[in-house]
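This document starts with one chain, in the form predicted on its own, laid out as structure tokens.
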Amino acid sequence: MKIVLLTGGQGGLKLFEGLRELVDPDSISMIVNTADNIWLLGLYIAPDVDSATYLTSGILDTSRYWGITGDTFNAFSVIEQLTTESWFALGDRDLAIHIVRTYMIKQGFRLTEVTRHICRALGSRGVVIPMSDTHVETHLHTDLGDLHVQEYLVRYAAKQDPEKIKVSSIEYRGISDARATPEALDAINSADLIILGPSNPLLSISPILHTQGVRACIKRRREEGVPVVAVTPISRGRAFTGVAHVLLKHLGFEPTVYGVAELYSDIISSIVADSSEEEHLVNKIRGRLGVEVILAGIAMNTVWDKTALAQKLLSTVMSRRIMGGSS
């Protein structure tokens, strides 16, 4: 079975951890958000791509779901002394990755090629594919001004207190020029199952779906009978981690599993909702959107949790496909 997982932040990575307990990790292709990439101190940094790379290589710091486990911050301590651009922490081994990436890009290599090279060098098990080789930046228009997504999340600590910054709109700057990589489209076209992971719908998944070619390709695969399943990051109106529910509310979407399903309703066949979800929301998703709901425990705090969710997703979706009920 070939699986495509659209992912950005922590939730999608945790689901990958569950899936790889059940299937060959090399049969899972993660198409990763690159709209949180940023040029900083002359280096090209790709946070979501790096987190996926480190996870598949067995070196991700899973206490934070960013950075390399056991990394030191000697270079960063000097950076803090020398510049005010020290709000984005860079570990020493992490910094080496950014240096190599920047060098290779300046040599003319595509981001996809650079990512493949780094994954091979680190012994990755799992396929990491950037959504595009074109630079895209997510910017949030807020009461503090125009903020790059990394400034919003890290510099101004929105993750710690998401209500303190009011967001009026989100712009995926450069997305009109961004095309899906051939590798991303090939993965989608050969997939037996496509999953929209439980990463932030607006900051992580939407940039991927707005990349030219992705949404249309997924929609066509669904029409061909391939299951396309979203996993919500929200339960009872709150995200397990991060700011998804707050951004949905600020931008006029229902900050619930229904709001997530509505964002994806033109391309998904099913959505996985938390088993504790309110019945009226489940019925609303089925009735208004025509999307099937799979109820499961979506809190992924342990390996058992992650594997159980992956098992429920795989067994339910594939059994429905066998019975002809997934299209």
Ligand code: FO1
Contents of the next structure:
Amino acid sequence: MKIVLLTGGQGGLKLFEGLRELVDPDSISMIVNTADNIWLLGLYIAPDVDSATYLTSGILDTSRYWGITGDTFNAFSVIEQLTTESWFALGDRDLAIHIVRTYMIKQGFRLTEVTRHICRALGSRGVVIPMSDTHVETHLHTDLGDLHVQEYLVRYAAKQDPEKIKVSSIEYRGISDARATPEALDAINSADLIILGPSNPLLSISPILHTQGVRACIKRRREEGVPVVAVTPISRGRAFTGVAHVLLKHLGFEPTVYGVAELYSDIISSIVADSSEEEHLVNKIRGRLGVEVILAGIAMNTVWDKTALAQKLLSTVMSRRIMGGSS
Ligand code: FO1
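I have the form predicted on its own already, so could you send the form predicted together with the named molecule?
And the full complex, kicking off with our chain again.
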């Protein structure tokens, strides 16, 4: 069975960890958000692509879901001494990967090719596909001005306290020129199951869906009967980690699993909601959006949690297929 998983950082990657316990990791293609990419100090930084690459290669620092486990920060301490652009910490081994990526991009290689090269060299098990080879940047219009998403999350520490910055709108800058890569479309076209991972709906999953060609391709596959399942990162009005519920609220969406289902309602057949979710929200998703709800424990703190969630998702979707439903 071939699986496509749309993902950003932490949430989607944790689901990958569960799925790879159950199916061959090389049959899982992750289409990864690149709209949090940024040029800093002359280096091309692709945080979500790197986290997916390091996870599939067994070297991700899973205490924070970015960077390389056990990495040192000697080069970064010198950068801190010499510049004011030191709000974004790159470890020494991570820095080496960035030097190679930037060099290859400047040589004319596509981000997809560079990522494939790095994955092969690191012995990756699982397929990592950037959503596009064209540079896209998410910007947030805030009470502090126009901020690149990394400035919002890291420099001004929205990760620690998302309520302290008021966001009035969001822009995926460059998205109208960004086409899905042939690799991303091939993966979607050959998938038996498409999953929208529990990553931030507005910062991670929406940029992928706004990339030219992706939404239409997923929609067509759903019409052909391929299950398209979202997993919410929000339970009882809060994201497990990160800023998802606060951003949804600031931007006028319902900061609940219903709000997540509504964002994806034109392409998904089911959504996985937390088993403790309020009944009226589950009924509203089924009644108003016509989207099936799968109830499961969505907290993913241990390998056991991650595998149990993946197991519930796979078994529900597959039993519905056998029973003759589209999902
Ligand atoms: N997150 C931080 O909170 N602080 C950092 O200094 C930081 C550096 C960093 C370097 C490379 C990388 O790939 C990711 C890094 N992140 C850092 C994570 C990143 O900001 C976000 O978590 C993702 O972009 C959101 O998915």
